[in-house]
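Let's start with one chain on its own, the form predicted on its own, as structure tokens.
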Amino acid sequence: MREHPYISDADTVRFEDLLRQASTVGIVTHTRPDGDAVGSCLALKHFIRERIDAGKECRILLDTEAPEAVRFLFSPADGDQTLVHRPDPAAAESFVAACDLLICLDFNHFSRAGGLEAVLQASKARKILVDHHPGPDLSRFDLAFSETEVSSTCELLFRILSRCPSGREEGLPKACLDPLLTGITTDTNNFANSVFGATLETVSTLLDAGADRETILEHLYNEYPERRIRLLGHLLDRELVLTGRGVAYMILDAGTADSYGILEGETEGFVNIPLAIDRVKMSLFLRQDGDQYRVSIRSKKGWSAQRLAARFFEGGGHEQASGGKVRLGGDLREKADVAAWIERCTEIFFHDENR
């Protein structure tokens, strides 16, 4: 397997040394975790248990529950060793405070950890970052692996663990394989975007080692609840708007989501579907969340979802896959106002991009 300049032997040795020296390890990811977040957390936990110290105190810390679509990755023991902040903030915060090593996966600022932000900021523990998003706050970490030219945090973590001394000698534990492949699969939209040569090389290695891609795909894409499909039909029929600039958008308000009984994570992937339309250059999906709408943006090659998110939606991410938010209030009080805002912003954006 090829070597990668963004991962040095010195850093992977230090990574493993920090794991071995720590007595209490917290593995943290972003709020509303996706497949890459969950997969990287579980893979790292299994590596620590099987290659570092089976008896080491090590827990995964989530701000909000993992979505139903990726819960197949959790064994009963994984569930027992996972603390979720929203239902039990005292237990999660107490564990963070007790940690002497915190490993932050798949987010670039503590603000992305939701309710765990304050306790992470206050922690005196050593901190390691493993992430593939642009613009990380590197000043907060004792060791950082930050690289945007990878498909996912799971791909980056695979390369780190494979180059750790124990990873080189013994290979990765079998329990790491499916979580890593799941994260790569979901963050690339099943290999439709953000795929590099090294990504396919990583996947090939995981498959050869025993990762079960068929079962992963069955869980991810063939076990949707009926309500998700019915909501998607409703949105495509009644809410999909195409602008003259080649922008597609759908807005899901809280009332509609509730009427279909939609849970967190069950609209994952909706934003990608309008990109199948020939004249669509960019797709936006907005879901109401209290006094704001969460915005997902995807674009075809040549158009920057990242720049749109940063300029108009207080967000960011990757060149063709980004996100942000629209806050309600002021001139944006109703769904119709949000729709007008989207059309105004995208009109300005495409006008400027075409100059």
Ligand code: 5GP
Given for the second form:
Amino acid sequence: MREHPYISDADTVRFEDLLRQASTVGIVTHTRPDGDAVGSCLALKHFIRERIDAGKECRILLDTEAPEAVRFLFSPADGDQTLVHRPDPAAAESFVAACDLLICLDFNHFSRAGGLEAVLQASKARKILVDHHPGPDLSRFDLAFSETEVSSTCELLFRILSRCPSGREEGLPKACLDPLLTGITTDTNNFANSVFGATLETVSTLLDAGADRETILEHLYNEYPERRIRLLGHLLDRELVLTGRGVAYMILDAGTADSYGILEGETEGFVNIPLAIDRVKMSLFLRQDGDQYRVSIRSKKGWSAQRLAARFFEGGGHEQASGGKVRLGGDLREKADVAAWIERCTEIFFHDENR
Ligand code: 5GP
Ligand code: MN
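If the one shown is the form predicted on its own, what is the structure of the form predicted in complex with the named molecule?
The complete assembly is shown below, putting the previous chain first.
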């Protein structure tokens, strides 16, 4: 296997020691969790149950529900043991307060934890970070595995668990395989982006160990509700705008989403599609969420989605895949105002980047 300088033996030994010493463990991820967030949480939970201590109190804490496309990863028991903040803040918050170890997966700053942010800030528990976003808030963690040159948190977690004393000896439990492969698959957009040599080596190991890629792909990409595909057709036909600077954007307001019966998470991936157009450098997808629009941004190499998100949309993320928001109010009231704002800020951005 390749050597990975960013994962030292000292750190994996410490990681396993912290797991063993803890009596109550909370596994936390970012709000609106995606496949990488959910997959890494489940894989770590199974590892703790099967390789560390089956009797240890260990729960996954989500701010908002897992998206439909990855619910197949949850057994009924996994579902029962997961606490979701948005329907039940009290249960999730009192569990966090009782934890003596919190493991934060796939986010770089407590502010990305949504409603769980305040209890994370207040917690005196030991904290471990496993994440692949740039610029993590390392001061908050007793132990951090932070590496951007990986496809996903699931890939990084695979490497950590495989190098832990107990993972090294026994390999990963079978229950970890599909969650890890799911996270790698969704974060690479089914192996289109952010794939490194080590990513394929990881996947090769997962497949040889028995990960079920066919079933994963079926759940992720062949079980969409019809309304999603029809809405996509509508957006591409009627709403897609291309600017002279090579920016593509689509805006979905609440009324249109409702008229198609579209639920949370069902527009996942729409932002990628306009990038297939030759002259498009950057694609933005905006979806209304109450009094704001949530923004997804994807860029081709050489253009920074991350800088655009940070400068104009109160957000951030990865170099080529970022997100943020536009708050409604003041001059920004209607969809047309939001479109004008997108035109203006991308014009400024590309003018500055091209200088
Ligand atoms: P998506 O477009 O899939 O919602 O998000 C793409 C990436 O952008 C995520 O992996 C995450 O890293 C980042 N991201 C999304 N929304 C936000 C946000 O509001 N703030 C920050 N800092 N990053 C975000
Ligand atoms: Mn991720």
